[in-house]
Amino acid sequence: MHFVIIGNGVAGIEAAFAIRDRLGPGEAKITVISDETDYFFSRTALMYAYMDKLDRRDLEPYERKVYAQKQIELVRGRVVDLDAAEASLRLQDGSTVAYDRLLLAVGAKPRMVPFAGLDEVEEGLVHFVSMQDLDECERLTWSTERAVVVGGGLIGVELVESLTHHGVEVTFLVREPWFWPAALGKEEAEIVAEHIREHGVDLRMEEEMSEIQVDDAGRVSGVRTNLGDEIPCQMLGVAIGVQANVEWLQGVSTPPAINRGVMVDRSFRTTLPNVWAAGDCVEVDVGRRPGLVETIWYSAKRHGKLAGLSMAGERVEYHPPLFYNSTKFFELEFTTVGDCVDVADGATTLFRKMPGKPISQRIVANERGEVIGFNMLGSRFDHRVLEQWIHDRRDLAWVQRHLQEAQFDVEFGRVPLSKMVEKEIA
């Protein structure tokens, strides 16, 4: 049996890896496509080969001679047709490739909107996705002054920092009154606002980019923004979230279901016969509309593990777990757990700071008082704990008296947790 997967980033080789534990290569026969890159490469790190401290090759998890020895095909090309009826898929070369079972892992694309002056760019709008943003970066920032990034959330400020870490002068602009509130409270987004500042990024708040300049070559020469000041820039990042790579399923034989991504059931089935989606591509339904849409990696490494055992021939049904995730803006350390912000009424939060240094924690219980959410700023804290304590439904009072056991053992220490500063917020 041929298992053909489209996508090389973490949901597709998640997929083939449990496909293979599960069958042996005289069962399986597995290709992976992908028009990115060779190898599957940590998307979340390419901020570090970008700032120098990884070579490109660093960003690969595994050793290339690992698909080899588990026996997994890796070709370099893009799809560009799929035709469920007769199982095949049409290359850009004019290839056709046969399969039995498929995987749709074709990740997300940066969003865009039509901003005024848009269509006059040639040269210096960027993203920060993909192995060719990296390299658009990289050819950029030598001849860059002064940058503007859009977008309050962690692939601009990951832009953010690689961009000063260059020299690189930037503006940052927010257009919502704090940065990310789709994760953060207001009390420890202002710790992050000032962190940032601190390093020498003009961080605007609730000011958005409403035109693009360009100068006679048709290279970013400035943005104007809302607020009518115009900042001079040679390169301009545009990170304003991100989409599923779907516009080029709508085109081809066969689509399949597509809303917000390509539609799958629990068991990460499409619409069409023996074909399978999973990751920031997918829109899953859970049982309520719209359905489910996760473009995280932590997300699509579970998808691609359970989408690759369904197609093995397991009975999988997902159900998503508790919301996870962990990041550093510049120096400082970020793990959220549970739900933290937009919590139903009569919700408890807890928010502890530490006296002069950018350190905090945001504690949230429901209404009968058990604990359903972590915003840990500035320290290190076990994950695994704080969704434990959550599943256990602690209450606010037991997570205080035991909140150094989540804490991991750092080189420096531990913060002082009995220092912190605490306040209820209604």
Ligand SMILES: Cc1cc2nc3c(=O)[nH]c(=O)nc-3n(C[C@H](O)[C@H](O)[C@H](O)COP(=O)(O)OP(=O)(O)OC[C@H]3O[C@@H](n4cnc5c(N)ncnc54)[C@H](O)[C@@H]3O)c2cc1C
Contents of the next structure:
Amino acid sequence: MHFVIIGNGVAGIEAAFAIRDRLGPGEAKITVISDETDYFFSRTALMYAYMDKLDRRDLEPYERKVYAQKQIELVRGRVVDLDAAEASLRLQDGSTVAYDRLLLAVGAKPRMVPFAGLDEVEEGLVHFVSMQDLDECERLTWSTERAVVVGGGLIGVELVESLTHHGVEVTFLVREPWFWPAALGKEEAEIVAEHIREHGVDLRMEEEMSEIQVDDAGRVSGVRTNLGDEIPCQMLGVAIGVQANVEWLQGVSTPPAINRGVMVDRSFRTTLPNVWAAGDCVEVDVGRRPGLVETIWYSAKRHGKLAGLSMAGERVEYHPPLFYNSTKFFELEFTTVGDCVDVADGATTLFRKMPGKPISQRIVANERGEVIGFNMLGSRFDHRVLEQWIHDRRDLAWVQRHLQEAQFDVEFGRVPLSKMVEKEIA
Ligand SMILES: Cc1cc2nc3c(=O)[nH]c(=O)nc-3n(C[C@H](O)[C@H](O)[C@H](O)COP(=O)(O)OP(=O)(O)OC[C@H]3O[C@@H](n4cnc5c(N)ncnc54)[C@H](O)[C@@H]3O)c2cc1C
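What does the same protein look like in the form predicted together with the named molecule, given that the last one was the form predicted on its own?
In what comes next, the whole complex appears, and the chain from above leads the way.
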């Protein structure tokens, strides 16, 4: 049986490995097709390559020989058509690939809106999602004195940090009143904002780009903001979110059902026969409308594994894990687990901050007093311990007594709770 996977990101590769774990080479031929890179790489580490802290090869989590050992064939090419009636794919180079079971693990694309002046841009506008984006960022950096980055999410701050690292002066425009509102409360966001500004970044909240300006050659030369300010720049990073990479699938011979992503059930089956989908490109039907769109690494990984098992014939049922993310804002460590923002009425929030230091903790409990979320800033915490406490429905007082057990290591120092100041959150 021929298993074909489009996309060699974390969802695609996890699926390939899961299939191979269940079915030997005599039972399953596995082909992974990608138009981006020859080998799977860690997208979350792109910024470290941009900052020259890692070689591109270091971004690859597996040794290259692993694919040969597991007899997984890697094909570099772009799929442009899917014909489910013929169980066949067409690639951009005109070749065709027949499949018995197919996985769409085609990821997400940068979101874009028709900014005024966009049509005039020939050069200087970058995103920061793909390996080709990294190439373009690197190509432009040497000729960039000032850059503007638009969009207050994780990818935006990573781009800001990378540019700053190379000595580029950066203006960071964030439309929202605070940074990364999907995960940070206002209080943490203020600490993060201060930290970003301390790195010399011109961070402007509640200010957005209204027009892109270009020079005679079509290179970005500046942006105008909604407050009427004009900011000269030679590079413009647009990081206003990502969306499922499904536009191309709408035009294929037999498109699957698509909403905000390819629609799948809890076993990652699409509406097409013998076609599954997983990772950033899907919307999972979890019994409510709209379905679940996650676009985060650990979910894509889990999707891929379960989709692979399902393709190999196992019964699987996806239940989304607790929300979890761990990142750094420049040097500031941040771990978030569970529900911390937009919590239901009746929830209690404990927020405390270390005076004079960029360290804070937010612990949220539901109306029964059971802890449901943690936002830990400025010090490393082991998310597995925090997750376990949520699963165990520990109460706030218990969690406070045991908090240091979740501190990851002593590298960053213990946080003396006695020195932290509590703030009441309505
Ligand atoms: C800069 C950055 C930082 C991030 N940081 C975090 C983080 O800290 N925490 C977190 O949880 N998440 C983070 N994410 C998100 C995370 O990386 C993604 O959720 C995850 O990589 C999605 O994996 P995937 O396998 O679904 O898709 P992808 O990794 O996007 O892989 C899809 C692949 O399919 C290929 N493809 C698409 N269409 C075709 C086609 N027609 N033919 C052939 N190939 C095709 C694409 O080129 C791509 O290689 C970050 C993302 C970025 C960009």
